[in-house]
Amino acid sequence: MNLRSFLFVPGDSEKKLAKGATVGADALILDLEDAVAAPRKPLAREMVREYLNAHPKQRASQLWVRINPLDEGGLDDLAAVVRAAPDGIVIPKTHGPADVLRLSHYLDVLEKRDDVASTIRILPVATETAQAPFRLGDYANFDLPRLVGLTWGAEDLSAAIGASTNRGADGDWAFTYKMVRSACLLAAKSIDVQAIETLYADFRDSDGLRSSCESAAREGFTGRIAIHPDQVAVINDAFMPSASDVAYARRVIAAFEVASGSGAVGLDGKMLDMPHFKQAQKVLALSEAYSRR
């Protein structure tokens, strides 16, 4: 199932955990990494585990956990939360698919230890180190059945490479980050998993967020990270195929059905071939999946 909105929620804030459940995000990411100060991480692990236990599987939003990097407390995070069966794990600062495979092996063992019946999925932040962008193409060479998507991040990458900013003079992403973003999108598509757009930092700029989301959706991204509850509704709406998109997709499919056996059809004065047919099918599948949510 595709997920449009992933809302970060600090794992050590009872108030924000309670608020997160009410805003309609497709998934909450209960954060044990950047949103939690080092002295509070043991407390956050306990709070997240208790929150997961208090919200069984029949819930409106999926519940994911962002752990710390595996060599910086991430294994301790896993040992604490896997027994409460989160829907997925977000792993930050990965260097490549080998880190995802390593996490998969840990989950194999911990699910067995804790008798977890469901399979815990994985979403890596796949571009936060200087090495990681060069290894995005390697995901196609690994068997990673837990992997549901790839997302990218600009803030940690700029820190990793010593950049003073990740923006150009026009306010858009600088070239390095445009390149990394595109590579992440292509890597996700090459292995048929979700491409998740990075966060939009100005949570008060709803118009800018909507424009950015609509642009990302046109490019092929299927969801986005949110850092504030007010962003969720905008993200959900922007990544939901519009009524006009759905109507056109139905017309495309109908045209191919009428011309049964033909690899190309005419519609509105344009010639359409099989890529258009497949895209129309994807639009309808996304619309149906999101409507059920």
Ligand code: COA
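Just so you know, these numbers come straight off a predicted model, no measurement behind them. The term rigid core refers to the most C-alpha atoms you can superpose between the two forms while keeping them within 1.5 Å. Numbering follows the first chain given and starts at 1. Compared with the form predicted in complex with the named molecule:
- Relative to the superposed core, residue 268 undergoes a C-alpha shift of no less than 2 Å between the two forms.
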Second form
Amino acid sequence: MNLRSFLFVPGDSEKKLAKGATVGADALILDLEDAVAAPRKPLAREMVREYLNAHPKQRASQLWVRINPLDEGGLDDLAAVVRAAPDGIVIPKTHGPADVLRLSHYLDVLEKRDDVASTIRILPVATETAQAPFRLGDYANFDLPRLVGLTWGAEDLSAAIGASTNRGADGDWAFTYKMVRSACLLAAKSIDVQAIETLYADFRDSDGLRSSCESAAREGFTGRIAIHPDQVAVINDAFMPSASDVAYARRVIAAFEVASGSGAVGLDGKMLDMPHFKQAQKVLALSEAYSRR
Ligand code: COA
Ligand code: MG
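Previous: the form predicted alone; requested now: the form predicted in complex with the named molecule:
Whole complex next, starting from this chain.
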């Protein structure tokens, strides 16, 4: 299932955990990492486990957990939450697909230990260390059936490389982050998993969020991280094919049907060939998947 919005919810906030369930995100990410101060991590782990137990499957939003890096408490997080059967695990600060494989092996064992009937999925934050961007192409050489997508992050990467900002003079991402974002998009597509756009920090600016999401969706991203409930509806809307996208896709497919057998057709004075046909099929498939929900 395609997931458009992943809303981060700090795992130690009773109020936000309660609110999270009501906002219509395709997935919540119950956070045990950066949104939780170190002294509160053990408490957050317990609260997240209880929350998962109190919200069994068939819930409106999938429930994911962001653990700490495996060598910094993440293994304890996993051991605590797997028995409550989250839909997936977000793993931060990965250096590459070997880290995802390691997590996957841990899940193999813990699911057995705890009699978890479902398969817990994985979404790595795939660009938060200086090494990570160089390994993005290696995902294609690993067999990772739990992997549903790749997402990227600019904040930890700038801290990792000692940059005082990740923005250029124009306010847009600086070149390093644009490069990493594109590489993450391509890596996700190369293994046919979701490409998840990073968060939009200015959570009061819904117009800015909307246009940023629309541009990400045009580039091929299929979903986005949210940090505030108000961002969820904007994200859900932007990553679902619009009525006009669907109408156009139908016209493209019809044009190919009429010209049966020919690889290129004209529509509205433009040449269309196989890539356009395939893109139109993808738009229709996505729209049908959402209408079945
Ligand atoms: N999940 C669930 N509920 C949230 C929420 C979130 N991420 N962010 C805010 N809310 C709730 C608030 O508790 C508040 O609830 P109320 O109406 O019952 O009082 C309501 O939504 C409105 O919140 P608001 O006052 O606008 O924001 P805030 O100042 O309370 O919080 C942040 C701002 C940024 C601290 C907060 O949005 C947040 O914690 N975001 C997630 C941070 C995170 O997880 N970071 C790690 C990943 S980068
Ligand atoms: Mg972080």
